[in-house]
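Just the one chain here, the form predicted alone, laid out as structure tokens.
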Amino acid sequence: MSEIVNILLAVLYLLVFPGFLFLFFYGLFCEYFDRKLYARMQNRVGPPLFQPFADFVKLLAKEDIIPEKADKGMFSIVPLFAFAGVLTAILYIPIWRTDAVLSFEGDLVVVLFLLTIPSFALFFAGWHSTNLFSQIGAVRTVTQLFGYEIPFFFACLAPALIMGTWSISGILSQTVIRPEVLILLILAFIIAVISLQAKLERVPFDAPEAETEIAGGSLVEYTGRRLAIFRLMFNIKMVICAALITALFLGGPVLFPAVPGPEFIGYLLGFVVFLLKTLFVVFLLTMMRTVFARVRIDQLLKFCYGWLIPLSIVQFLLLILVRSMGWFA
């Protein structure tokens, strides 16, 4: 009987909360929040609340076309791989309490791996479309990956180094005990947010899909349901990455100082705090999108290897010094 209950709970977690159903609606809301805020910063009205959902439904209703010369198997399956990767990652990130639905020592590395799957999926999607624009976009995607992935990994692993655990829930539990240690991670937080903007291929790091240059890049041949899956995947990936940064650098769903009360009130308040903190990260991403113009791939690589990676190494050395001096044990 207990095994059946565990299976039902696993299905509930994956398909309802904190899985697909929650991520679907919150991902669409974050898209609305990003587009609305971006528009207001440019003195425009922006879309209505239902616009992201209407766009998704519109894509579902459109004809689903596979190019004649494309690798039909790869063309069809990569959107599902990308979507499955980001959907699985949420199970290891705390969103209403200090422990996640699934947690083990090393789950941080698993989440970082899962979040790289969409980038490779975009590469395979563009390359096997056999369209010149999509192949250029695919090459740009994988080239850009070699620039931002290193500082993003270094930044996200910095909390693990200072907290002495490779578990996201473990890091968050240590943060509850010693919230002042987050001050040491300010530089890593800044690096993570900048790298995340490139990871999401957003302005100023949107060269892989630059509409004015390569007509949308890797996804230029995608239509209908497959394009809808990719677009939804981007929204959910933004939520997952914002949630990861929130858990590692902003205390996750924890409110400082803690508010006394019944346990369910604490979970509800934690969930609200989680939403507010993730929206704050999205706000920072939107600010970067508004302020900066698109940069070339070579400029991104120079910036990553010239600034972000050296700064992330400096952050690592600082944390090693702190632990070796016994200031944080």
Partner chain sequence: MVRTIGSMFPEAFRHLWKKRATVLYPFEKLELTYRYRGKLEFFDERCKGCKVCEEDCPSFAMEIKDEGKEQDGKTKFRRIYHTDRCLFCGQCAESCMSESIILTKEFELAESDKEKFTIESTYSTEIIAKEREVKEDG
Second form
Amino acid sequence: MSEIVNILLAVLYLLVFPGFLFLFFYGLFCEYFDRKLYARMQNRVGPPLFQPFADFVKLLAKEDIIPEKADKGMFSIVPLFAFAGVLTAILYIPIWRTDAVLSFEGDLVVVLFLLTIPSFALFFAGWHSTNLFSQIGAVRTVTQLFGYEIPFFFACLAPALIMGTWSISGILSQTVIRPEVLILLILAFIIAVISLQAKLERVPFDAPEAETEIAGGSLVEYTGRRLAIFRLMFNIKMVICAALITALFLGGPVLFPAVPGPEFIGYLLGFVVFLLKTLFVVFLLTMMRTVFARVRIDQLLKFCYGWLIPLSIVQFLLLILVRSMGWFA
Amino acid sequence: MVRTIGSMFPEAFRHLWKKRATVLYPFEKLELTYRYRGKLEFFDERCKGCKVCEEDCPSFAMEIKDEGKEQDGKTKFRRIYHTDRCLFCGQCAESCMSESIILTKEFELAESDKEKFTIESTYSTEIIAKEREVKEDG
Amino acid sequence: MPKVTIPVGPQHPALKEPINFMVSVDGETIVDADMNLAYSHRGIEKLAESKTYLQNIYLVERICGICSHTHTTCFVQGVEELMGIEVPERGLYIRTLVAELERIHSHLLWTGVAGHEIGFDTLFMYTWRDRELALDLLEMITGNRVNYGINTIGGVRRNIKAGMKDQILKHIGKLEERVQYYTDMATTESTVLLRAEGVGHLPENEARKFCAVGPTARASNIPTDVRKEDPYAAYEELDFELITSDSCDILGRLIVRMQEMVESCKMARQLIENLPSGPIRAPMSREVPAGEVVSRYEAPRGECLYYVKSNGTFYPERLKVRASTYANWPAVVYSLKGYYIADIPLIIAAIDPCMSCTSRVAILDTKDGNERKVLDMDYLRTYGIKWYKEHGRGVRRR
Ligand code: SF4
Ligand code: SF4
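Next block: the form predicted together with the partner chain, after the form predicted alone:
First the chain shown before, then all remaining chains and molecules of the complex.
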């Protein structure tokens, strides 16, 4: 009996909450939120609430074209592959309380790994489209990956270092015990948000898909439902990355100070706090997109190696110093 | 050289609480100036049949056809005006000495039926010799 | 990646106009570039020969939507010279005012497009919003936002009424403020500087060699401006500076355009304040005495040149248009080399290209042995029907 319940629960987690269904709607909402803010900051109207959903449905109905010279298998499987990758990651991220659905020592690394899958998927998608622009985009995707991934890893591992655990849920429970440590992580938070922008390939780091340069990069040949899946994947990736950053640097669904009361109210409150915090991260990302111009791919690499990586090393040294001196313990 | 980063931030942030600049066109409309050159309106009773408007029209949008004499000695004219060809330059209104062409503010002229682009009218008037004058818009 | 040739245009999101660049790249670096023009030959020069001078004003006005006043002024100036008409002072002042407002709106438009090319859409939205200020003024003065239709042979068609002056001065004040803001913002913002500084370098001697015109030349430190060299309309009485920059790159072109807008605002103020009274147009006849004339005009993009030949009838015998963008293309091809793929849109956009400025001829090479024929509309229609009968309606699926 309890086994069946467990299985049902797992299916529920994966497909409904916090899995596919929740991410689907929240991802679309985040796209709306991003676009609306972007528009408002540009003194425009912006899309109505259901625009992203309408776009998604419209794309599903569109004709599906595979280029004659493309590798058909790769071309069709890659979007699903990327999609599955990001979906899995949510299970390890705490959403309504301090522990996630699944967790084990080292799940932080798994999540970071799962979040790189979309970039590789983009590379394969672009490369196997055999279009010149998409191939240039694919090469840029990978080039960019080497730029942002190192500072992003460093920044995300910083909380693990100071909290002494490699599990996201563990980090979060430690945060509840000693929230003052988060002050030490401000630098890591900034680095994480900046490299996240590069990871999500948004202005100013959108060279791999730069519309005015290479006509959309890797996805230039994608149409119809495959493009819809890719776009949904990007939205969900944004949500998950924002959730990860929330969990690592902003205390996830925890509200300081904790409110006494029955458990489920705590969960509900935690969920609302989680939503607000992720929206705050999305707001930061939108802000960056609004006020900057696109940098070239070489400038991005220079920026990553010249600024972000040294800064994240500085952050690491600081944390090691703090730990060895036993402060904030 | 001075370098700043994100210098557009204050401006962009400020506009989060400002009214949009966009005009939601079919629901809101901007006010046009009185000098706007839109669809033409004709006062055929003033026309003298000099055909200058036809002659000066750069896009063959105006046709004045001579339809022969009437009993009372006046000449019958048919005016054919093609809104689809007209480029709303207003040269005809300017050249017309009898002020029988007026520019209105009407600009929503899309139609799905091609016939509707042709506006015809017939009238009779006394022909007088061509003469021109220079007008100024006041 | 090996050396490849990528096509930029005639359908490319960066250049929404019919032009094609074949750019050979080695990795991300451009090693060679070639250009194909004349995708849209509109036959305007030939058409002009079958229209009267008065009708031609409206024809040349439609050569370009952004600098429509450029083309009409350049044309009527030539015709007025042929006819020996003295245009009244007030007419010249109004003409100049419209020209300067047009320059402001064109440069603001360019700033937005350049911002869009480097992914800075916020700049794009804001400049285009503020460009409305200039367009509102143009609408108030002339009646329309784009094809003003204000010029006529012998003067201008619409007068400036006393009540308009305050409105114009108010808008000019706002424009000055906004232009100043964009200048400060765009020339200090690091991400813009990263993309603009040192990119698309066009040294002075090369710019001279390629006969670059307008802001492109002025940004390469060549002090050329028809308004100064050969003053037309009311420019002789105006006090303004010729802006140049010695940085020879895209940043220089940005700065030159920005400061030119400031100068234009200044000029517009002077024009309004010293507007002479009197008639706005001189009487004219429709017949133009035989002769030929070359008329020059400083368009927002550079020098515009008209050649009009009259044979003493109502119709011109020949009308030749050399619009400004055409003169700047060779400079673009030169300045592309050695930069990155990412710089292509910006370098091309930096001359403020206008494809309708370029295509005046279509050359058919009949010597290569291939047969050529003209396909008329009826032929194309029957061909289309036949094709769809054979191939079916839908796009081929696989
Ligand atoms: S407005 Fe211009 S185009 Fe239209 S009918 Fe009159 S002259 Fe012809
Ligand atoms: S120019 Fe005026 S008077 Fe002459 S035909 Fe036309 S409408 Fe009639």
